[in-house]
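One chain comes next, on its own, written as C-alpha cells: the form predicted on its own.
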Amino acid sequence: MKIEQIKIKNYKAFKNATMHDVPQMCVIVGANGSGKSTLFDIFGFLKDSMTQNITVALAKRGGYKEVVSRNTKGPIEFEIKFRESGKSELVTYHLAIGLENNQPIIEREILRYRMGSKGLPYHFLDFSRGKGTAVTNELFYQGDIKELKREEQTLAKTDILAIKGLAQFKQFPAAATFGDLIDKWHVSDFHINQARTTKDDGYAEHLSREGDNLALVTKFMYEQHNDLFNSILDKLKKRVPGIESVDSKLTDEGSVLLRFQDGSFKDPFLARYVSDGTIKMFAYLVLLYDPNKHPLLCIEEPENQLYPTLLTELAEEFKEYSNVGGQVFISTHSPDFLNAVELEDVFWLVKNAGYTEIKRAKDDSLIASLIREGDKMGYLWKQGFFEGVNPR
C-alpha cells in the first residue's frame, strides 16, 4: 500500500490540511502541540472505526465534540488517495462524519477508483447515513465503466462503515481489500514497562500497539520463523554490547518470560532487569522483521531511550522496511535521526491561528539549497531553518 495524499478537515487541530506526494517513508517534525500525535491518531481512528464503529472510535477520544476542530461544527472529513501496489490504479477513500441528535453519523462514505492518469473516477461504493449503492459485478468487471452494475444496500446502523459491512460478502472485493488494509495498519504506542511484563501462556504473531505481548511474539518468531529470529539477534548483537541471545521461557505457572543472555554471565537476565534501550531496540527489530509486513506502520519518537549513534542504523532499517514492506510514518525530535533521512522524506507541522498546517522540506527553497550544498537535515532543524517548528 502506498498513500499518496491525505486531506483532513475539522479533526482536532487540523481544520483544513493536505499532505501531498507522501513518500514511502514519511518523517514528521514539529514543536510539542503542533499535531504530530494527532496526525498519527487519524490512522488509529480509522482503524478503530473499521474494527468497531465510529461511535466507539470517537468515544475513545472523548466524543465528537472533543474531536471536532474548535469553533467548527464539522463534519469531520478524511480523504486518502492510495495505490495497493506501485502500478495499480489510484484509489480514493472519502469519509465525512457529522453529529445528529447528539449521535455521530456517517454523512458520506465513498470508495472510488481511477484507471490511468487521465481516466475518469468511478465509484465502487457510495453511502450516506447507512444507505447507498455498491458495485455488485466487480468480480467480473472487464474495464468498461458502462458494464458496472450497482445495487442499493442498507447497513444495520448509521455509525458502521460501509467498507466494514460490505467486506463480509464476496461480491464486494474492493471494500474487503481496503478494509483488510486498514485492519493491518499498525500505530505503535510502545511502552517499555508494558514490554517487560510477563504474559500468560498464549499465542501472538504480531507485536501489539503497546508492546505488551513481546514475549509471546518472541516465542512465535523463535519457533515458527527461526531464520528471521536469527537475523534479529545478529542485528541486536551488533548494536547492544554483550547481548548473545534472547529467548522466552514458559514457567511452571504458565507465564511467558522474556530473557536476555549477556555473554559475560552464565544465567540470562529477565526483561525487567534489562536496559530500556535494549528492550526498545529488540522490539523495533521484532516489528520490522515481522514475516507479514504491515501495509502502514506509524512510529512516534523512536529516539527515546536509544543511544544517538543507533539512530542512523534504525533510520536505515525503517527505510528498508518501507522499500520492501509497507509505508512508514515516523515522528521525531532528534537531529541525529533527521541527519539519516532524505530531503524528500521530511514534512513539518506548524500552528497558524490555532490550527495545524503541513509543510514539506523539499518545497522550501532555502532548505533544499542547503541540503544540496552538503548540510544535514538535523542540523538545519536544530538551527531553526524549519520556520515555525521551534517553540517560542
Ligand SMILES: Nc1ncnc2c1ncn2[C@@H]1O[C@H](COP(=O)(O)OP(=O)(O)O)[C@@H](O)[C@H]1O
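Rigid core (definition): largest C-alpha set, two forms, superposition within 1.5 Å. Positions refer to the first chain, counted from 1. Note that this is a predicted model, so its numbers are computed, not measured. What changes on going to the form predicted in complex with this ligand:
- In the core-superposed comparison between the two forms, the C-alpha atom of Phe190 has shifted by at least 2 angstroms.
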Second form
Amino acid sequence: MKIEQIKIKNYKAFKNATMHDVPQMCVIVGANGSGKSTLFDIFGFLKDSMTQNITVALAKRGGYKEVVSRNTKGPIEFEIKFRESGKSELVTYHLAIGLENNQPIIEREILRYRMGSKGLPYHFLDFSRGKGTAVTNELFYQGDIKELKREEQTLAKTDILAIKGLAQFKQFPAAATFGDLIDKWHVSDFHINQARTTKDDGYAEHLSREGDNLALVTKFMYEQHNDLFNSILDKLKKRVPGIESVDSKLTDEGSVLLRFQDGSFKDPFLARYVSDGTIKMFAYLVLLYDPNKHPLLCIEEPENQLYPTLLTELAEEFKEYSNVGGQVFISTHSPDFLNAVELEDVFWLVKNAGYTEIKRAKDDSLIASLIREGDKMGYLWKQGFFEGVNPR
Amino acid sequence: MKHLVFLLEEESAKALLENLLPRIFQNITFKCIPFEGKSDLEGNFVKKLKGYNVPNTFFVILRDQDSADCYVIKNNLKEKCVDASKPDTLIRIACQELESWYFGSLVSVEKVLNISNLSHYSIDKRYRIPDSIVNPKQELKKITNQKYRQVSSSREIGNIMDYRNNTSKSFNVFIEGLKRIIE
Ligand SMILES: Nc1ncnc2c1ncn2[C@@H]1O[C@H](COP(=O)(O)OP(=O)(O)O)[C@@H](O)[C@H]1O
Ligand SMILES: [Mg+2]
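Right, the form predicted on its own is done, so what does the form predicted in complex with this ligand look like?
Every component of the complex follows; first up is the chain already shown.
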C-alpha cells in the first residue's frame, strides 16, 4: 500500500496543508518547530483513534483545544489518499473532528473510491455523529454499482471510528489495508542512551520507538532469524571498522546485556561502553532488517551521532526498505543525508504566519533546475534554497 | 527589478552582504549563496550559473585573494563564466580577505565589538593600507583580543558600516562594480 496524498486542516501547526505526490521514500526537511514531528504524529493520532477513540487520541495530546490550530475552531480534518498496490484505484479516507458541548465528536468519516476507472467516487462508508451508511458487500474495484447493498448503521458512541466500529469492514480490502497501515505504523525516534540500558529478560520482535529494547530484539533476531542477523552483522562490520560481532547475554540476575566484540580484544564491550555511532548503526540495521516490515515507517532525524559518510549508505538502506517493505518517511536536518537522496524524495516544511506550509522540492523550478546541472539537495538546503529565492 | 546572485566563498560574506546591501541598494532583490571555502566555490559555482533559471539575474562572484595572484584568479573565473554563457558575471576579489574591508572601517568594528579606541590602528603603519595587510583575519582577531567572530561580527558590521568611507580599495571597487550593474 502506498500513500499518495495527505491533506491536513486545523491540526496543530497545519492549518491547511497538502502533501501531493508522496513518494515511496519521503524525506522531510525543515527548521526546528516547522512541524516535522507533528506530521508524523498524524499517524500516531489515527492509531490512537483507531485502537481507542478520538477522545483518548486528543486527550493524549492535551485535548481538543490544544490540538486544534490556534485561532481556529476546527474541525480538525485529515484526508489520506492511498492505493493498495501500484495499479489499484485511489482510495480516500476522510475524517473531520469537531467539538460539541465540549465533547469531541466525529463530524464526518468517509471512505470512498471509484468503481471502475470512469465511475463516480462512491462512498463505501459515510458517517456523521455516530450515524451513517455503510456498504455491506464491498465489490472491490469490480462489479456493478447497483449490486452494492447499503445499510443504515448506528455506532455505539460518537467518538468511535466507523472504520473500527463496524465489524464487517474487516473483510473489506480497502478498509482492512488502511487499518493495517495505521495499526502497524511505526515511528523511530532513536535515543542512544535508551538503547544502552540493560533490560530485564523478555521478548521483543520489533525495535521500540526509542530503541530501549535493542538488546531483546537482538536476542530475538539471533535466535529466530539467524540469517538476517548475520547479514546485519556483515553490514555492520563493513561500516564500523573493528566490530566482529554483536550478541545479547543473559546474566545471572536475569537481565539482558548487549555486547559488541571488537576484533582487537578478547572480551566484548558492553553496549554502554560502545560508541554512539556504532550502536545507532546497529539499531537502524535491526530496524530495517525486521522480518515483518512496517507498512509505514517514520524515522526522526537519523543523522545524529552518525559519521557523515555513513549517512549515504543509510539513505540507500532506507530506500531499499521502501522498495521491498513499506513506505518510509524521514525527517532530517543533515546536508550529508540530503546529498544522498533524489529530488523527487524531498519535501520541506516552512512556517508562514505561524502555520506550516508543505513544499515539494520537485515543484520548485529553481531547485529542480540546479539539480539538473549536477547540484545536490544537501548543498542547496545548506545554501538556503529551500526558503524561496529572496531572503527578504 | 534586477535580481543579483552572489556566489560567495563562505558564510561570513553572506552575513555581511545580507545586511549591508539593502542599506545601499533599495531597488534590487538578491540571494547570497555561500560555499564552503575557495575550492568548493571554484569547483561548483558553474552549476549555479547554469542552473539558476530566474530571469534578469546578474551574478557576482566574490572570493578572497589569499596571497594568490589577483589577475590569475580573475582570469580563471572569467573563463569559466564565459564557458557557462554568463560572460557578464561580475568578478570581485577581496584583497586579501573579507576582513581587509573591516580594516577599512575600524570605526564600525569598534562599535560592534564595543572596544574603545580600536580605530587608532588605522594610522598604525602596519594597518594603514587595508588591502596590503597580509593576514587580515588573524590580525583583526589579534587587535580585538579574539573578540572578532567571523559570522556574527560580519552580520553586525553589515548593519552599521559606513560604506561611503571605507579605506579598502577592493571594497570600493566591489561597490562601484555593483553600482554599474544596478544603475
Ligand atoms: N495548536 C497549535 N496551533 C498552531 N501551532 C501549533 C499548535 N500546537 C503546536 N504548534 C506548533 O507546532 C510546532 C511543533 O512542531 P514540531 O512538529 O515539533 O516541529 P519539528 O519536529 O519540525 O521540530 C511548534 O512550533 C508549535 O508552536
Ligand atoms: Mg521534531
